[in-house]
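Next up: just one chain, as structure tokens, the form predicted alone.
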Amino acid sequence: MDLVDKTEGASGGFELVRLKNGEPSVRCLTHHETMHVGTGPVTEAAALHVCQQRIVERARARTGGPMVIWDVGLGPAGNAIATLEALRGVDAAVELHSFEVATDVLEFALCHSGELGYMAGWEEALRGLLQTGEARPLPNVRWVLHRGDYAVRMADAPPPEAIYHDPYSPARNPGMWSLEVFRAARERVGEGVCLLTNYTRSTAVRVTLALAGWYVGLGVATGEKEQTTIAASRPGMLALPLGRDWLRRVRASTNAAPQRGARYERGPVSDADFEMLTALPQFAG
């Protein structure tokens, strides 16, 4: 990746990088983490959220209110950006709640609005967002940013019908992939019907979200990897669901322990953890 600009910020500092296939994106300096490195913001947002959980054909279909998106990790807004793209001239109300800790790696991003390109036209709307915490960047949609800990303020967010879980790494921030923080994101859902896409496909993500509550299965590739993680509060609601036979791989895996608080902890699965993984109904039959 090649350096093309750089800042420091209260949160450490962030770089514009341009990635292998060319597209710029912003690199974090203090979690040594360039987002969307794969395939560049709106092009990875697209795939990985957007389009895997069908966004605009659910949207369409809402009957009784919006269809609520929660966009966790707002960082650059890339996933937004393209949440609206792809709800332009959609006949449908959508409230799209962004969460994140600080707004830095956005105000940074928007200084290169002109590089990173896919900001553009969306510029008036970012700008109040971080004025008001409020905007609507088009006639049917509402976007609303909460400031500060996720685990906090997603009570101040309606139950989400779609989740976009895209913090920093399990490694430089293990809080928000811990079981505490997705079984309080499926409590808020609810009865309701959701999916939750994420990018990784580390084992012990898969581990935490379903004894968090979630059922869980493959998602699409997106930029150098070949799968993803994509997770759903009703069984049949996904496509490639993890069967009995991922259990192996979890009793044999060296990093299948799933991720408890706030501290970051690498190493196998318990007697304890698994026996209750076994138990759970995607994998009791």
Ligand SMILES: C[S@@+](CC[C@H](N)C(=O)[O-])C[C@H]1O[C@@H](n2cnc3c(N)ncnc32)[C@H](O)[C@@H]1O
Given for the second form:
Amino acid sequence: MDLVDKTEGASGGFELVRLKNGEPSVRCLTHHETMHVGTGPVTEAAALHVCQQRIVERARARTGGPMVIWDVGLGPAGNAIATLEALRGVDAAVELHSFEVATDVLEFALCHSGELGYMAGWEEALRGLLQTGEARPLPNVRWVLHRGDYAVRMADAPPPEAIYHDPYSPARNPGMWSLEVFRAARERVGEGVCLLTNYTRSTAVRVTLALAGWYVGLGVATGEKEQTTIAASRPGMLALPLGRDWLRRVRASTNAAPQRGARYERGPVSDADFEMLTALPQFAG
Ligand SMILES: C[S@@+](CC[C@H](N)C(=O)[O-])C[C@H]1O[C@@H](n2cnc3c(N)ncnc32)[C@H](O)[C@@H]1O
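For comparison with the form predicted alone, kindly provide the form predicted together with this ligand.
Shown next: the complete complex, the earlier chain at its head.
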């Protein structure tokens, strides 16, 4: 990847990079992670989150108030902008709730919107969001920014029907992939219908989601990944739910233990966790 530009910010700095397919993206220098590394910011977001979650169809079908989407880890807003692009001209009300602990990456991306390309036309809404915490990028979309730690701030947002779970990787950002955070999100959904999508195919993350109360399945392929992960609040919502055969993989894996707390530790699943997993409705039948 070619280095295009660099800056230092509150969270350590970012650089513009060019992905293998030629698209520009943003790389965090502290976490050493490139965002949307597979196919670029909006292409990946559209496939992994917007299309897989059937956002437009579900928003159109909704009655009794706007569809609520949680955009977890706003970052340089690739997922949020892919959602806005999909909702342009759609006759359906949506509330987009973005969570971000440090907006300097978005400020950096906005300074380079010309090079990044995908922000074109959304700059004013992004500036408004940063300045006031709220924007109306489309007549049918209300966009709210929740600054601070997602684990704390999720209590302020209405219950979601779609969650784009997009923090840094479990190794770099373990607390965001923890049993506590996934369970808190599941509790906020309550009896509602919700899908959660993310880019990982990690067995440990899938175990953590399942133990947190989500039904877990195989997600669509994106870029270089032949599969990702999708979770649902209710059975019957997943095209490819994990089955009992997957439990054998969990048992054999040296890295299937659920993530607890914010300290990243890898290891095999314990007997107690495996017993809880096999007793879940998704696998017990
Ligand atoms: C991979 S980037 C997100 C990319 C973004 N979703 C996009 O589509 O362009 C991860 C983001 O999660 C944010 N983040 C990490 N931990 C967080 C937390 N505890 N609460 C809220 N945001 C967090 C980071 O600051 C970073 O901007």
